[in-house]
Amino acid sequence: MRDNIIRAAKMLVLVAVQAFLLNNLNLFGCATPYLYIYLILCMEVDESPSKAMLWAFAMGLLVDIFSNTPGINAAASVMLAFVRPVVLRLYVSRESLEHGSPSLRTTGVGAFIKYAATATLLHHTLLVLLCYFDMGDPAGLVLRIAASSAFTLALILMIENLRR
């Protein structure tokens, strides 16, 4: 119960930061960071998939409510929670984590960066495709995905370095 309360508090803080600060930040007209996914990325390895997707849905829905977007963040967040174990297994050995959560300290710098970059890119690809579904400008879509992913990854790594 204590872990759920702590996770809910972290979720509310990340949603508030996303809704009131980061949604208003638009670097060069194409890069918006979506830092709220950090909570999904750092969920414990042995978290049940259904519970992870439920938390991801709740967080994405809250971001959608504050961003006035029709379920786009919820869909992308649930997809991220669904593929997270697979992406994690690509870069991190099961023995190195056992019951912990992925971080720079537990997985190592290289593995965590690859894991976070892949997961962020997957999330942002779906998010941008759902949000800007404009196949008339494929270069613009790729630019938005890459720029937003890089911006988000930079913020995630900054937070991880502060936690370290």
Second form
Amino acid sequence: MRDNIIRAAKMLVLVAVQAFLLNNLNLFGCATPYLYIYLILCMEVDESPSKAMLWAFAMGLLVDIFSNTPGINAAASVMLAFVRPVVLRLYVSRESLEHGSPSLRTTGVGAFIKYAATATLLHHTLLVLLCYFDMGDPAGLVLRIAASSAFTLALILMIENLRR
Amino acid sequence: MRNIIAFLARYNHWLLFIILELVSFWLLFRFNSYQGSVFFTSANRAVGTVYGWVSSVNDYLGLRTANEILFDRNLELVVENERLRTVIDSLGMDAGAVSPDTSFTTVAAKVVNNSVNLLDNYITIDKGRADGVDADMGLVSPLGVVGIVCMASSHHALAISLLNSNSSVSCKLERSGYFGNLKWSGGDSRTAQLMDIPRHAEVHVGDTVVTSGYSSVFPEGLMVGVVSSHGFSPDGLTCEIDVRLSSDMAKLNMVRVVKNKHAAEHVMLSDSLKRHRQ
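I have the form predicted alone already, so could you send the form predicted together with the partner chain?
Whole complex next, starting from this chain.
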């Protein structure tokens, strides 16, 4: 119960930051960070996949309602929550991290960066494809995915570094 | 049967994944295909109110520039007004005899949320049905046309920004009178494209683009932008014109909703025409 309340509070803060601040950024005309996925990245390793997806859906839908993109952020977040355990196990073995949530401290710097980068890239790829597919400009899409992912990753690492 | 239940129990998160994704895509396609419910947008009451708070802070910070722009625009209009008055006088007519166009009225509104970096951008304003704002009304900033209202809740409304792939505004070149549709297909937030202008039309960089008044949404002659460059479409039949929008879509604050008193009549006529053709 207490964990749920804390997580809900974190979610509201992340959604507010996303809606009022980050959505208005468009660095070099192509980089918009989607920091809210930090909540999904930081879920405990033994969190049940169903619960993780429901949280991700709720958060994605909130971001969607605030940015007039119904369904897009929700779809990308649910996908991220679904594949996250697989991505995590690519870089972090079950022995080294049994409980708790992945972070710079618990998984080591290299593994965490690889995990966060892969997850961010997957999420942003689906998000940008759903958002901008009609634009019909493959180079522009790839640039937007790469630039936005780099921006998000930088923000995530910054926060992680402060928490360490 | 037991196997199916065991299978579902083991892979229930797969099922949940598929259901949640289906719901997301349903929301996405229903919204994009046509006006969905206002509830899942920033024009719903709770979200609109929160954006209202945030924007009142932003407005305060941007007051000085907004004031300067309004002052400039006001001065321009005063000069224009004087010039027209002299022209009317020189024609030997009484300016008072020219009756004003009363078919359009306006409602002042404040932009509470707006984006320019998506492919389908929307503008949320703080006026809704209770203030007489409804779908298919035009949205105009002090500097020019910015969008068309697509749905309204009781106290907020959502407008399709000019920067939306579904936006289409009937415009004309003020000098030559050739008309076409203003569209946007992503990219620069200061530039939109004027399509369907015939190839033989004479177009110059710097020509003014205004609304044509052919639809019931905008009256004729509202400022849209100026021609920044022009070329021909791939099939060579029409011109493709880049229009630099006169209003900076990234800095919208106070806008006016344009209501056409005769919109219902207009729609009825075109509907009956459609029925007649069938």
